[in-house]
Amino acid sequence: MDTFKDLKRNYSIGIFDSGIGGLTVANAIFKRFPNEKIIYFGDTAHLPYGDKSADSIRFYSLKISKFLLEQNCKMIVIACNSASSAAYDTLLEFFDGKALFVNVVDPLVHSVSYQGFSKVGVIATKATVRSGIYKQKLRTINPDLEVVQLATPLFAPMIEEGFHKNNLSKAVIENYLSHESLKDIDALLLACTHYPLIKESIDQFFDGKIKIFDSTDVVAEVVEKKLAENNLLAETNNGSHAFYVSEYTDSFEATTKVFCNRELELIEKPIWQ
């Protein structure tokens, strides 16, 4: 039985996040798939998800996924670690056979699990750390691996508001990364799709001595694999991308270029009303 028989090659790829940080994942997908049409939804009315309960995140994720499916999306990429941790299994069950789903946790876990590290650090939102999903998945693959997690809740709003390249951000980064738990790590996982924007600053803090991983390119690889396996890669250009937010502000639109390296027009879509 062809589970996804009703999906078409010319359908879109839906991507959602709590805000505009997921545009880092969208940008990697743009580069890899020039023919694919992207429909992005940033839930700016509720950001950050990192401080929300798991039940709230699941509710938001179900509503957004329903909206994306109504736009004829063949795949939905959960470009948010908090939502991937709290809602991925729920979305698979609720929308069984309606679309392919990709989360940002599993690709990142697999990218580091077999590289021989002894101590890996994970920095993320409170919700992702609270879920324990990275520690559980990493240690399932490698029981001998020491995994330490650190909630860094100021990073996402700092980046969303465009404060990630000034003295304030440097002080916040240094304060978090100086935490005792991160001492002697071999590698660091940036377990939030906002964090690639401060990857260079994080690398500078560690003097380039540890390996730093983010989910952008590894998620794009999984997207390609899943679409190819289901014969759903677009063969011709599918048209213009669309970028929706649940609440519009000029600052959000101004910041999109930082995340995506291109000018984007945000469309306000208050799906909660």
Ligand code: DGL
Given for the second form:
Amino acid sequence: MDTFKDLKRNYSIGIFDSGIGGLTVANAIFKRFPNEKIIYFGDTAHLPYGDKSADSIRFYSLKISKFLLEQNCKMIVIACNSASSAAYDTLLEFFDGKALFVNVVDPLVHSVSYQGFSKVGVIATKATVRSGIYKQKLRTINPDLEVVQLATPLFAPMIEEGFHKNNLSKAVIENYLSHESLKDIDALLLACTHYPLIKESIDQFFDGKIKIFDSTDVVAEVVEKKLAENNLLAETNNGSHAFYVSEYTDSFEATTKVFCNRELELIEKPIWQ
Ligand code: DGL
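Alright, leaving the form predicted on its own aside, put up the form predicted together with the named molecule.
Next comes the full complex, this chain leading.
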């Protein structure tokens, strides 16, 4: 197929997640590319993705990507680890040549792989842990690396409800992170895009003694590389961002305003009906 020939520089960057987690990635992209227009889709009707089957996550991801392509997106960033692990290959195959796709797993894996660590922890949703994608990709690059994965399924709904820095979030963080398997890790990967919102508390839990990685700036770097390689970086301002949710929630609107730092329009778009 004549790859990407129909895409234009003034098209948008589509970003999706189950909820507000992908805004951590969107924020890194807003900062790096002031000219790009972002179209964000938060599938709040189906949150949390981490508890769903890989088939369901693939189904949601296909439908959301189709919607984003109808809004003229030149690139789709799968700003969700659960969807990146379950649906990236399917989306590449299904929308072959119709848009550039970026997942959040590969940039994170590359950012930690060459740093000489001997034991790294991966915290993520149940879906991401079940996929085993981090362990497999990290060990392919460095077979001697010890990788421990821990599902932390309460984090995403807790963050989505706005519990970031209070007694409840502190108790949940302590409970999960004191798990025996995370003893003696040199680094921790926040393998869910919601988790950068509690990064500070996680760092405090470890007394700043280990390195903590997330998929924000590293994903924005890959976005830049792929757009530049395909001559698709915006040359002039492509217009205001748009935020869609499949079900309206107050906390989504509040968090979006904090990240976006400007007036924004939140549109409820129940694409499932
Ligand atoms: N932010 C998502 C991830 O990176 C999904 C959280 C969820 O919906 O379970 O996996």
